[in-house]
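A lone chain, given as structure tokens: the form predicted alone.
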Amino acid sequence: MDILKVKNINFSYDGIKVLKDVSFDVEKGNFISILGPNGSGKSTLINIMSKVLKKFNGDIVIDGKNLAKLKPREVAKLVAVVPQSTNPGFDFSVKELVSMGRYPYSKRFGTFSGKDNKFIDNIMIRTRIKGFAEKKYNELSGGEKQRVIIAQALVQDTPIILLDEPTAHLDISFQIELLEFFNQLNVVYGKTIIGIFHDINLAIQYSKKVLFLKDGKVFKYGKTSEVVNEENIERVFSSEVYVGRNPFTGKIYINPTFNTSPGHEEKTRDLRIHVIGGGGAASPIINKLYNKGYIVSCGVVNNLDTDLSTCETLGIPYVSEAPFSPISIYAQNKNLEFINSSDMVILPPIEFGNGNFSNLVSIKEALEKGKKVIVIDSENIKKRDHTDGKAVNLYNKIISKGAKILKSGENIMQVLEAAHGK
């Protein structure tokens, strides 16, 4: 039985096209994520069947029942939305913002049953937050706030949850604790899950099918075994990947692929460049500079982390912290070797929190030592930004102290090479 269909939507900002005829349904019960790049309109279209957004043409039903038509409480009592993170606007108490997620339950004058009461304790006991339920939200933990935030969504007690990159800045231990909870609510309670996530590997360990997007529209949809493998993901993420069988679980699992043959460019080899790493972002990038013969470098980098796993593959030189763990002093000092050794530095487009907060001063420091940036901005920083707004000040000034921005890591090789007069 379907839960949900969405039939030819079609989404507009300023007149650009953000999604294209877009068509799919969900059976009650499945574990669905929502895969693509940066743009291909992931978000718009989780707004769109929360209701955030409108003004779309087509049609959504939800539970037999048309988006369209329904009331903001009652959309509510279909569809909970989890996002990356939340602001209050005003400093509530743990408890008070998750009694919010009850509303479309209250009585007159907000207020709730004893029912209603005991199920918010229920689900705060659920989600372990009932031991700092007085404690004001803005005092809490990365980790804290986004239980937080799933306990918000669980006490509207919908059919259907809408994740929206709600891992996308937590470490992987929190990351898979967090996508172990959604799949018992997706297993035991029956609630119909569709997720965006910010990791792929994660994502298909949990996802009974896969809806791959590609410029607004739906590339594939269908079973996970079926529709992720190496064509599907090349064609949407113009990536290279070996996609195998994770050998303790047996599910998929997808490796970037790299040449791993020292590059022939002599001209170019006499060039040391320095990465900054984190999250996979930096991986695409090594990988042409070595393959164009390079010297490369990269840091800092937490073990498990794919950058790192790139640079051992290539045997690259790069700097790590442990598992979990926020840059240490030493590791800072180690990444700063690299740079001031290095005739240029690059930045991918990686996730800044308070743990590696340090990598941009590094940044800053390299170009206060008159050392060529360059600053890939892909997107935009206020997304990738969990450090209440520091790391947007400090990119900021980065950028105003004369680094060189690249819309996208494709035509890196052509800046570079002009950059040194090859």
Ligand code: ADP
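Definition used throughout: the rigid core is the maximal C-alpha set that superposes within 1.5 Å between two forms. Residue numbers count along the first chain shown, from 1. If you're wondering where the values come from, they're calculated on a predicted model, not measured in any experiment. First, how it differs from the form predicted in complex with this ligand.
- Annotation: Cα of Gly402 displaced by at least 2 Å between these two forms, core superposition.
- Relative to the superposed core, Glu27 undergoes a Cα shift smaller than 2 Å between these two forms.
- Core-superposed comparison between these two forms: the C-alpha position of Gly64 differs by less than 2 Å.
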Second form
Amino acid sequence: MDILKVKNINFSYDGIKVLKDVSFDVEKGNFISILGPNGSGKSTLINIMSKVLKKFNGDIVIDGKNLAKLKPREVAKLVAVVPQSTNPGFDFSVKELVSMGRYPYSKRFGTFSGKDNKFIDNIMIRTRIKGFAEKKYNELSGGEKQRVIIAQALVQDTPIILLDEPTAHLDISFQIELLEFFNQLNVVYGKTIIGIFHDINLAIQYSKKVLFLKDGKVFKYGKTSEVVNEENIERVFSSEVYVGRNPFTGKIYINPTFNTSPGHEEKTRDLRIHVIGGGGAASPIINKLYNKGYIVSCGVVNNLDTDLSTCETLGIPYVSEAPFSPISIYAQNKNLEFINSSDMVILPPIEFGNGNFSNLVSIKEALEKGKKVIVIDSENIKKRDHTDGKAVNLYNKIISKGAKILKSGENIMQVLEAAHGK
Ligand code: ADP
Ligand code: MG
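Having seen the form predicted alone, I'd like the form predicted in complex with this ligand now, please.
Zooming out: every chain and molecule, the one shown earlier first.
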């Protein structure tokens, strides 16, 4: 049975067409990811399905009822949305904000039955926010805020849950935890989930079907295993991602070539610095440089690496590779592009194996092209070499070619400021 029918939706903002004849049906209990590049109309589509946007052509039919004819209270019992960004901005407590989601069930004067209060409580426990129920929303951390917003949607107890990048600002372990949670809602409670997810790889792991949007049109819609392939991904995302394979599982793996998440602050310095990442060793340096206003990039780092989370959190560009996979030629070339457009490269004290050896090769090439290179040598390279001496060899070459050595990362700022007089 189809719980949702989207029929020939056309939508424009100020005369500019954003959705073009979008149609698809969703079976009850399905888990669907909407995938497409930035600006392809994903959020707009979610807003139309939840009646946040009302002026569109076409029909949305939920559980046999036409959305256009439903009252807000009725809509709120059918679809809940976890929005991309939200700022309640008010001084409400966690408990108050979550309870607001339950309004379609409230009695006159906004009071709740004991059963409703129990439901709210239960959701707060499951989203791990009950411990700070009385705290003010504005005092919470990013991850805690996100969980409050999710709880607010869940107390609506709707058959359909719409998600608009609910995990965009969370670190990877919490992203996985949340997806597991939505998955449980789907599998155990039969909720129909339609989501836009920041991490495409996670999205395709969990969703049964995928709707590809490109330029406001449905490019493909079908079972994840049938439509997620190199050709479709590359046609939809063009140069925003590249498709690799996990050498161990053989599964498709999608790497963003550029991080476009928000978070860029006004840059106060025009020096571009590329930091080689790996194992979290780059994170303290990236943080320092970022806070001082330098233009920072990072690569090549594996997904799931702390250094990548740091880049995500700060919204700085990076080159990534699939988890536990050796750096591909493609990623290495991307990394060299980043290096070429930087003024300086920093090599933190990372561990070297055969998988990330090419990061050292890139450094050597950078030096040969006349780039400034700073090597932070706080840990003996011999201890960090897991390549039977290959890394030590190349490392020594890099130093003999004129890289500047620092015995610790502590005074990197003084060195940079002395070098650039700022
Ligand atoms: P996505 O979520 O896939 O990134 P959106 O649905 O947010 O895409 O946006 C689709 C297009 O509509 C983009 O070109 C965007 O700039 C435009 N757009 C989004 N919101 C508005 C708005 N409120 N007013 C005008 N244009 C908008
Ligand atoms: Mg969006």
